[in-house]
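There is one chain below, alone, in structure tokens, taken in the form predicted on its own.
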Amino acid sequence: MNYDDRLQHVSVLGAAGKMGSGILLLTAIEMADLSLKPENKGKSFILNAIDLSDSGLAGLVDYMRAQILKTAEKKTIWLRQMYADRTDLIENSDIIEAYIQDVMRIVRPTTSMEAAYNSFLIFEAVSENKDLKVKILNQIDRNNPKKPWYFTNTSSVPINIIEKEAALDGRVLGFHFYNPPAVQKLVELILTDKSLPEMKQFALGYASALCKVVVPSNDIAGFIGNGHFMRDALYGIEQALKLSKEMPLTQAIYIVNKVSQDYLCRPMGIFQLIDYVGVDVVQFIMKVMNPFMKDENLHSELLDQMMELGVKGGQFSNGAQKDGILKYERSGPIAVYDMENKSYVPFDSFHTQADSWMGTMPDGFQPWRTVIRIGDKDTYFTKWFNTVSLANNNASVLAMAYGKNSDAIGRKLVSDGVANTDEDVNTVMLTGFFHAFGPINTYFV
């Protein structure tokens, strides 16, 4: 079965979720584009959008139409070539509408799992729950005579465990999109010892068609991305707790978040990133990973306490940030949650004291949005962190220690066999987390 044939009948599980909807959109467009090629005329392409939520599926239709419209507007020249035999399509608007209809015609929203029983390829994007994933995939495989391939979007569960417990015998691999899939360029590809070679080749071809950057990760819980992020988050939490011995925890969280963003030139501080992913999601991923970690404990009592108080973070369906450890307005974080008083403390009420404790920002500071446009980043960061080191104020000391720890996490991922190379670790953090520089470097020696 060739690439095009494999994509004739596909299912996406969890299609109404944030990850599933993005995977559905990308796959629907790829399938529609294949259907327009002359060699595929007459072939039927079917994409089942499977989700338990009727309301979620209803909203999915509107999301798909809006996103397909944006895609079509970017490739009207190609579409005009594909629709050259359609004399009824005169204006670009006609061609765009025809394309939207062709893509949507492929998609079949349903709450029935049975729809996947005829698919050749199944994308799994349900919740990060190993038992649920195994149950669903095993159910499908027992009822699907076509021996389908399974691409799981898990960000933490070892693939070999899903493979073994669901009895998939080499027909599953990890294909971890980053959030949101329609925007993020990175995909982590995770194989098992049994993964079929032809399945890997298909995965690489599919990723190439979607213009994704593929980084291989070995099959160890958390893989590269969460392997680094979870430990980086724990370090940030640990530093805030240490600082809380000499100041209120709210101020300590503000300081660590600001230092990890500004001094390390990241798009978000570490506590904002935890909120973005979701306090509940971060806590859950740590629970998934922890049993596989022999020499460390991936657990945070602070996150446990936040969860007990209902502080979860995450995002609304439109992508807006929900309040979590930090409170947000459109311009960004404005307050920190106080667990004792069960309310948010505005930055304005304490930032003067906190900023004074940190000290003056060293000369040469540039925000992340500016730094990512710099051509010679290595020269810039060599100079910047040398300046930070020489400043020797509280924030500078914290920043240098944070960067050094981030570097150590990255190197351990390589030495532990999670990542094959330093470059793979750096690519994941640069591409998937939008860091301005890779964690493995020489800036903090």
Second form
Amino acid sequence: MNYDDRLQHVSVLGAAGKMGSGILLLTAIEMADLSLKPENKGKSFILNAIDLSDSGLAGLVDYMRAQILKTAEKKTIWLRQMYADRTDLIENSDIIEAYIQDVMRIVRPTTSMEAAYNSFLIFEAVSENKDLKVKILNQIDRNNPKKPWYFTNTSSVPINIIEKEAALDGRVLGFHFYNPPAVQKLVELILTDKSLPEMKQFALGYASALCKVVVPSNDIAGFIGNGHFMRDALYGIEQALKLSKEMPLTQAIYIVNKVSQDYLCRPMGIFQLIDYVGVDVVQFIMKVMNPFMKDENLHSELLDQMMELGVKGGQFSNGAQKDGILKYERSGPIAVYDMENKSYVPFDSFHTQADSWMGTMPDGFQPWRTVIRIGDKDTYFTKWFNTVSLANNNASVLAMAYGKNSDAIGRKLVSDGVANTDEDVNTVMLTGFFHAFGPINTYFV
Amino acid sequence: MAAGANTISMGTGRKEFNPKKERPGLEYYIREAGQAVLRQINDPEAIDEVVIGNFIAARFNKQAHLGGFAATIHPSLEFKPSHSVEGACGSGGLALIAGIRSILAETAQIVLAVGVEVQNTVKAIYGADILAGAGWFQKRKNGHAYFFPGQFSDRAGAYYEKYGYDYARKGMAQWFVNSIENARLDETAQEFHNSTADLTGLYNKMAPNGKNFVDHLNVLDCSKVSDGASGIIIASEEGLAKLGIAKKDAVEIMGYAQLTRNITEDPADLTELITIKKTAALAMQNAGITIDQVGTVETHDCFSIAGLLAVEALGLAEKGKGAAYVAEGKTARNGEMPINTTGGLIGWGHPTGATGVHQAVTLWQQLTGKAGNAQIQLKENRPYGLSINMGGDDVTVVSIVYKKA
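Previous: the form predicted on its own; requested now: the form predicted in complex with the partner chain:
Up next: the whole complex, starting with the chain shown before.
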């Protein structure tokens, strides 16, 4: 079975979810593009969008249309060639509309799992629950006579466990997209000892067709991305708790968030990132990873307490940030949750004290948005972190320790065998988390 | 002609342009340009007629019948003759010609000509559909997604083949550089805020790539997508006197021509703009002058290659020598023949239906010493200005010869 044939009948499980909808979109477009190739004319291409939520599937159709439109507008030159024989399609707008219809014609939204019983390829993007994943995949595999391949989007469960418990016998691999899949360039590819070589070949071809950067990760819970992020988040939480001995926790959270964003030149501070991913999701991933960790405890009391108080973060369906540990306006975070009073405390009410504790920002500071456009970032960061290391203020000390810890987390991922190389770790953090510099570097020595 | 005025040419390049925010529409631009003209005359009621040049508001703005907007410029323009004219990107030039004819026919002493287009209402990929209306629709199916860039890409490709790629690109690069440098001198220009230090370097970095755009042009070879309007008064000597405009503040129309090529036929020679050649020659003949008496030219550089080909069509350089003429700096503002001294369509902007009028405004400014920072000094033996406004692929052309009155 060649690449095109494999993609003739595909299912996405959890298609209405945040990750599932993106995977569905990218796969639908890839399948539609294959169907437009002259050699594939007349072949049928079917993509089941399977989800338990009826309302989710209704919203999915709107999302798909809007996203396919954007895609079509970007590749109209190619589409005009593909539709050259359609004499009824003349203007770009005609062609774009025809393409949207052709992609949508492939997609079959359904709440019925049985649809996957005929697929050659199945993407799994249901919630991050090992038992649920195992149950669904096993059920499909028992009923699907085609010996399908399974690409799971799990960000934390070891693939070999899914493989073994669902009895998939080498037909599963980890194909971990980053959020949102339609935008983020990174995919972590995780194979087991048994993964079929032809399945790996297909996965690489598929990733390349989607213009994704593939980083291989070894099959250890959390892989590279969450392996770094969870530990980095725990470190941030720990620093805030330490600081809270000399100031209110709300102020400490503000400081750690600000230092991890501004001084470390990241797109968002660590507490904002936890909110972005979702306090619940972060807590859950830690819970999934923790049993596999020998000498460390990936667990945060603070997150547990936040969850108990209903502080969850995450995003609205339009991508806007929900309030979590921090409260948001369009411009960004504006307040922080106070667990004692169960309400948000505006930054404005304490930022003078907090800023004075942090000290003056060293000269030469540039925000992440500006720095990512700099060509020679290494020279910039060497200079910047040298300046920070010489600055005699609390924020700079915190930033240097933070960077050093992030570096150590990265190196440990390599020494633990999660990542094969330093470069793989850096690629994941640069492309999956949009850091401006890789965690493994020489800036914090 | 006198009392010219331009709005800002709004679109990418202007700092204040934000495609996601709501922007003023067609009505605003007609009013702004019209009223800016009226502020320079002492009696708006003396205007006899209004002509509005517009290409295709019916699609960009879902608005036709633009003659009806004259009274929004000034109440006294209600119940006066007003109509719009269309000849694709040559619509502005046609508005001028319509006004000139009314004056010559003595059916009017004072005509207000306004050109307008508001294009940023749709994304470029749909704008390309709309602008393709300047070609023959029967050819749209086999045309490029970006139809007009595709047409002129074919012309550029033919030029490269005949005279050499590197040779041609050198001239086109210089055309782009001149356009931006001139636009930086006019605060209404779309590229006024352009601060790129190494324009040639930028141009050379962007090799044409047919996968993303067209085969033989990059985006810097193209004119801008613009919202804008320009207006000017066309008047007889009596008309000027009525408006209180001194002769020194006006330019005289010494001759004009308007010719049109068969839109259903492909150009016989892709490396020649034959309609421009014939029209400009006729305009100069009507004015009784030759090209060596012209001190400055405003030409329709919808694409840099059109600029090079116009240089050849005007006889400034022989066929195939236009690229060298431009590369040597002869069309720069301090060169032998300053062309497009406020940036032309690539630098100032190209609100399609307004462009012909904008060219008249620039020449009026230059010949009467009102061009501000963009002012050039004309030599005594070259007192004439010449404009070339083109609709479609060398289909409808208007050429006018001006001299300080």
